[in-house]
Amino acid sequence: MANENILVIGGGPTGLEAAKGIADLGYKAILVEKRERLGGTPDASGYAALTPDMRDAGEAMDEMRAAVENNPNVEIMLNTEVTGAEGETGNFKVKAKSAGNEVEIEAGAVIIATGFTHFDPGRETQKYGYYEHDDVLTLVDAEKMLKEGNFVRPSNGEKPKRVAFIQCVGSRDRQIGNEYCSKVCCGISSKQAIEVREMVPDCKVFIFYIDMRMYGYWENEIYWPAQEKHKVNYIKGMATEIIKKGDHLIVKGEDTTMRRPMEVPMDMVILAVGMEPSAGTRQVADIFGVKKNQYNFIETIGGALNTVSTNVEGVFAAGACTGPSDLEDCISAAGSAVMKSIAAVRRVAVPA
């Protein structure tokens, strides 16, 4: 007989709107996520506000959280990580590793919600300073001071003067194979920028792009509020080096706008780091047998009209573990998981 339970493997915003949808709709959601609790990387790298609302990251995941604790269509297994599967829809056996312990989870679908990773801008090259200026930050790192409401350098506790964000760190780059745009980080730079400038009225913000990619409603929402309502500097140009020199970080490059070099100190830089598909991505995809496409995403099958189904039937993909997304991307794309793997089961259990 076939098993209708339907194992979730991602504890972040995808994983649980598609296990919030599995119970709801009568089915039994097994979410099983490695970390200690749910959030995913909205929770792991203490975001501050979500874009393009603003609404606090942490009240956002306290709700989504909140709709599968105690819900007695979930059963959640924390700190466990996937080791093997094998089987079929309405069949899988799926090998996890839960506190040193090897358990077996029998389930009819499985989504994988295993989310993505920041791009580490000191693995390839350093032109940046990542790991060589204490002043030199990443998205992830100016949003855990932004919650915090803390926003300082880190070289001396002194609030900034001057502010830099360099767009398309990690994205956009042939050298290094990242040839793709990770679609949130001119919206997340953005955003970040209009927090700054509330929390340090004084402080001059620029942003340093290739192009702006707002796309949809971001435009009005985050594009030009930062433009005109906060003063944000938005130069077209291309940052090369980043170099110390007495108290400040000089950051040189190209203003593509006006054909000429640049050099200008600043007193913070923010790296707006893309996203690569995360370890746990990649191993869940071997595990199962699921394609991946050049860059090490889960690749889905079915183009712009199935963004969800992978090559191995009953076994779907949803979130930033097929590709860069923002949240309203993931959010529905569990939505459309939910559906595709319920109707694989009710097929199997009940034939035509």
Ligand SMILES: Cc1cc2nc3c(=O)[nH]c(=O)nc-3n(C[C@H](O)[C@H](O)[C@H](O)COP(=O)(O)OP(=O)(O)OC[C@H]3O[C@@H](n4cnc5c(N)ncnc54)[C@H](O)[C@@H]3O)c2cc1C
Given for the second form:
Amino acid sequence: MANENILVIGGGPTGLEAAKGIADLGYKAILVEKRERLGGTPDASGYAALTPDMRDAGEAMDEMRAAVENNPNVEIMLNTEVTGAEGETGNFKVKAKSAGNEVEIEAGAVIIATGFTHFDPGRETQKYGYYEHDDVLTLVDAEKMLKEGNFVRPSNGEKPKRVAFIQCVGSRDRQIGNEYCSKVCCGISSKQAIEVREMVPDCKVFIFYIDMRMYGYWENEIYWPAQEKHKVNYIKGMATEIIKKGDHLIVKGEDTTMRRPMEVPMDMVILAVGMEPSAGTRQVADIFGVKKNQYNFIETIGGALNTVSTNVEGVFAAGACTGPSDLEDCISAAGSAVMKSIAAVRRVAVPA
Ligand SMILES: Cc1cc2nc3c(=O)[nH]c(=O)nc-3n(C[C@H](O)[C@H](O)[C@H](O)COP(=O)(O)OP(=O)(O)OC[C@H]3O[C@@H](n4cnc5c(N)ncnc54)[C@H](O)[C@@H]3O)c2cc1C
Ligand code: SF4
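Mind pulling up the form predicted in complex with the ligand next to the form predicted on its own we just looked at?
Every chain and every other molecule in the complex is listed next, the one we just looked at coming first.
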């Protein structure tokens, strides 16, 4: 007999939304998460406020968690990683390791929601001195400081007077092979720039960009208020190197509007790191024989009309494991994966 349970791998925003959707439709979701907590990268990286509405990220993840915890239609397996899989739609047998124990999970379909990882700005091609200079941070580091309400220079604990964001670190970069745009970092930098201006009002904030990519309503919700209300300075320029000079950092590069080299002193620099597939995404794709694209994100096969089906029937992928995505993308993809996975198990369980 066909199994109608749906296995969801990854307990981030996408997996949480998928598990909730499956449960709401009266089916059973088995939600496997390798961390000790649900909530995905926003929880693991301690995001402060979410774009575009500045909602408290912790509170938003609590709400998503609450919808699946104590839900009779959701079985949650924490500290658990998938190690092997066989079978087909209606009859998958998936091996998982949980605190040393091997368990077997039976499911009719699978939704992979294993997400992304932040680009490591310390790679050899990167000349930003992330691991050398205390006052060079990433968006993730800055997010933690903003969450704690203590935005100071790590080198001396003082409030900064000049802060720069450098866009497209690890994205839109042919040299390292990440030609794609990570989609969220322009919005997140602008959001953080507003937060810095609010927290340290006499600090000047600069954003060095190739071009600003604000999607949809974020233009009006974040970009224009950042410039007009919060006086954030946007500078079209390529920052290529950061060096330390005395007590300051010097951002070197080219001002592309003025077409001249630039060297600007800063107290802190925040690197807008992009998204890469998580190690879990690569592993789980290989376990299920799911194709990855040239960047190692999971390849979905239906183009714009079907963003969740993979080359393996009965195995779907949603959210940031398929490519750079914001939360709205993740929630939409989760809904689509729920619909298609339930349709797949029903086709086997209740043939037409
Ligand atoms: C710096 C930064 C800030 C951001 N801020 C915002 C914002 O303000 N607003 C917004 O809309 N978007 C934001 N985003 C994007 C947002 O973080 C992603 O859209 C979202 O987290 C993706 O959700 P996900 O569930 O697909 O993946 P993730 O959040 O990455 O969750 C994946 C989950 O899968 C688990 N997992 C991985 N491998 C395995 C495995 N093998 N077995 C079991 N579990 C596994 C992980 O532990 C994790 O819990 C930001 C991104 C960045 C880079
Ligand atoms: S969203 Fe902005 S910072 Fe991020 S990769 Fe795209 S253009 Fe660069």
